[in-house]
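Starting off, we have a lone chain in the form predicted on its own, written out as structure tokens.
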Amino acid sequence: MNSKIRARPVGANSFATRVWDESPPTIPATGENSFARTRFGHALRRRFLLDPSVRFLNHGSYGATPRAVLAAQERLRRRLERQPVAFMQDFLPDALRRTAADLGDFIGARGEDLAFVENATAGINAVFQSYPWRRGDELLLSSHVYPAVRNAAHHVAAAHGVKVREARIPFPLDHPREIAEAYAAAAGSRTRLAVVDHIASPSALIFPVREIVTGLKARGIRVLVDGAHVPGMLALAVGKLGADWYVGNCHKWLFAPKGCGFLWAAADAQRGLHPTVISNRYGEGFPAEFDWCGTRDPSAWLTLGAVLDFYRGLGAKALRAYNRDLAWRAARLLAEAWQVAPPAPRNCFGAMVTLPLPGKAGGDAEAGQRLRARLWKRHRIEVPLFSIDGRLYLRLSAQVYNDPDDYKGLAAALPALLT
């Protein structure tokens, strides 16, 4: 198991200072980068609407949308309102498909295999409700599944006489193969569909998706991958994972406006796949049925051109590397200051890392919410806490507008609230 990191007081010569002894990297001057002389960190906060008085360490929950993208969304909304009928009936159908093609290029998929949904949860519900369940079938989740997905699973299970099983993910863990082994052990002869987290929401663990999918598919189990946190955080090639369905959010790590998600389906997994809202294009197949689910604001999806321009303009590889490096450095800083150990190796985390709270800080979700509220009220620090196996964990995020000082403040503030 991971050895405990020995702590020293946070002072002038401590790890909390040494870990940041090199300047955060600048964005390399590449052809894709329109901000080549911009430094990552607080210099980029002006491109967002974030309150400058807040230490915002929770990009993972809802993301943060750049001003430029919000401006593009406002232009689309104004165009819609100038002539709603022409926008919805003449402009929107082709615009959605062009946007799907652009997103497909980014995530390694064909546009015709992509449908837009408001969020990953909506896509998962569509798969659950479309699947041809039979009484006695089993639906497999992980113990780190997002709560909304667990609720949706139990809802469909109650309606169809299906049993929900959970793969118990070891936590802490020493190697990602333990996650694949947990899925293999939990799958049974009646398991028909499995939900595989690509990045687990509460623990921030990156699951070895390809290995898990390969093992489950070899046993005849259909696989739905929940990639809510992946687009923008990790490089993604959806079509190479071997899954039947993949859902993702663009409003978290890709900077899109809220309500911008997608559902990808392999060609042989599109038959019988319907949105949760049946509307005028019922019977036209995937993705046509999803393109029209009644009157709604499509502007978040249509901004994806501006979103990808912003993301690539920062330097996609440099952005991902900066966020992952900053998150791990911050985790090491907090781990040493609090005398705790990261619950998994570095390669299990991306731009989010979880850490156990110092001491014997056990508690349930409500205790975590109370502590989060105190951090916010007293220190203006926004960071989520989760209860995993009866112990409280803090999940920190790193995004291009963060810099080391954000985490130094958290290192000093939290222990005082636990006494």
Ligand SMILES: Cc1ncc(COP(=O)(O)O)c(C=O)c1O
Second form
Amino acid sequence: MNSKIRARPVGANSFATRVWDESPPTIPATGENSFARTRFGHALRRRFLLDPSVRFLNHGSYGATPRAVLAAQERLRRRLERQPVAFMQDFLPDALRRTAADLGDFIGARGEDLAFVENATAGINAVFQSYPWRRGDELLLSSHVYPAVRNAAHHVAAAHGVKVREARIPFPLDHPREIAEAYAAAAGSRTRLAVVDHIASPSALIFPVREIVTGLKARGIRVLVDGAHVPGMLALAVGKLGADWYVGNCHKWLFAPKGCGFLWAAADAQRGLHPTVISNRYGEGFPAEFDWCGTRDPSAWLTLGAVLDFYRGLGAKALRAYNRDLAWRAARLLAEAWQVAPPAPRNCFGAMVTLPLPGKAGGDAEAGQRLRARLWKRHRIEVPLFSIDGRLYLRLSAQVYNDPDDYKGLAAALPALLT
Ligand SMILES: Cc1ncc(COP(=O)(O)O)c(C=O)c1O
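Okay, that one was the form predicted on its own. Can I see the form predicted together with the ligand too?
All chains and molecules follow, beginning with the one already shown.
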């Protein structure tokens, strides 16, 4: 076991063709470790269990975990099973706190302000269910909110006589400030709590979080940031955003095993914050109550030491730059092939970019799912489609195991499926 255990229109030129003939960037030789001279792209795919016959363009939905991280998790599970009582009672409590401190170092937070949760959904439900709602209060979401978060909001709203509002995000858009303006316009005098997507699921837009948070807080509104896609995709300084709560997933862009999320709470937003499952440590406060929610497999969290070793070993900055650059270059290639325009400028996107489908391409979520299934069955291309304001968009992901070749087949395959 790891001894630390704690871890848009497209120009008429032939831009796409040109960039595609360049070789993918290499990791600068930082000397951080043995990965330092490794090329990103297919050379790294063997470090994952991913089926090499699939063009996997959807890292965003569930992530993909490296073999080395899965091996570290397996070692932890074996240790647990050798002496379950000693593991759960003597080792786990401190190990979780040390791991929280390590994660805190990575995301710019204090370990004592961090609790582990299985996923972003669990963290968001905890905040919604802990908030002292009063009849007539309003809960503000964005129109690009993740469906589970919308459902959780309506569930808690129905129980407390609360109204759910949505800030209508303009899409396509020309500037990220339009997103902040949408939040400012939708917030009202009864808005108590707002959920701000840091990276929105269907559109992949990076919201100008700090600007939105500052505006909402100035009006006395508590803010929960949904950063499900952020750890590993963007550099993060949670403590500096000015939010009350922040939820993130480590199992998407940070390569952790599935079930590895966190909930950060500002010091003055911890009182009264309980997990959705009340258990033995009820009354001990945050984050202790979250550290034990009944018997469960804690190995995904405890593997974070190995996760951070893997991520940093690739060169964190270079990895983020490669993914962001590849996602945009792939989007430009497809946009040129399909004669469509990316729906927002480059600075609105990270390692995921959305593109409208060619032609009219109207459609609902089910139409998107049918198209996804056809791409997968006929072409072995895995890529998600989302319906936004009645139009279908495809969401590309780029991760270190992808290279430009992965996106070329999609350029030809998709239009044929639309006719
Ligand atoms: C913005 C956003 N929030 C929340 C979630 C939920 O993540 P999880 O299923 O890990 O709870 C997702 C999942 O993709 C997401 O994109």
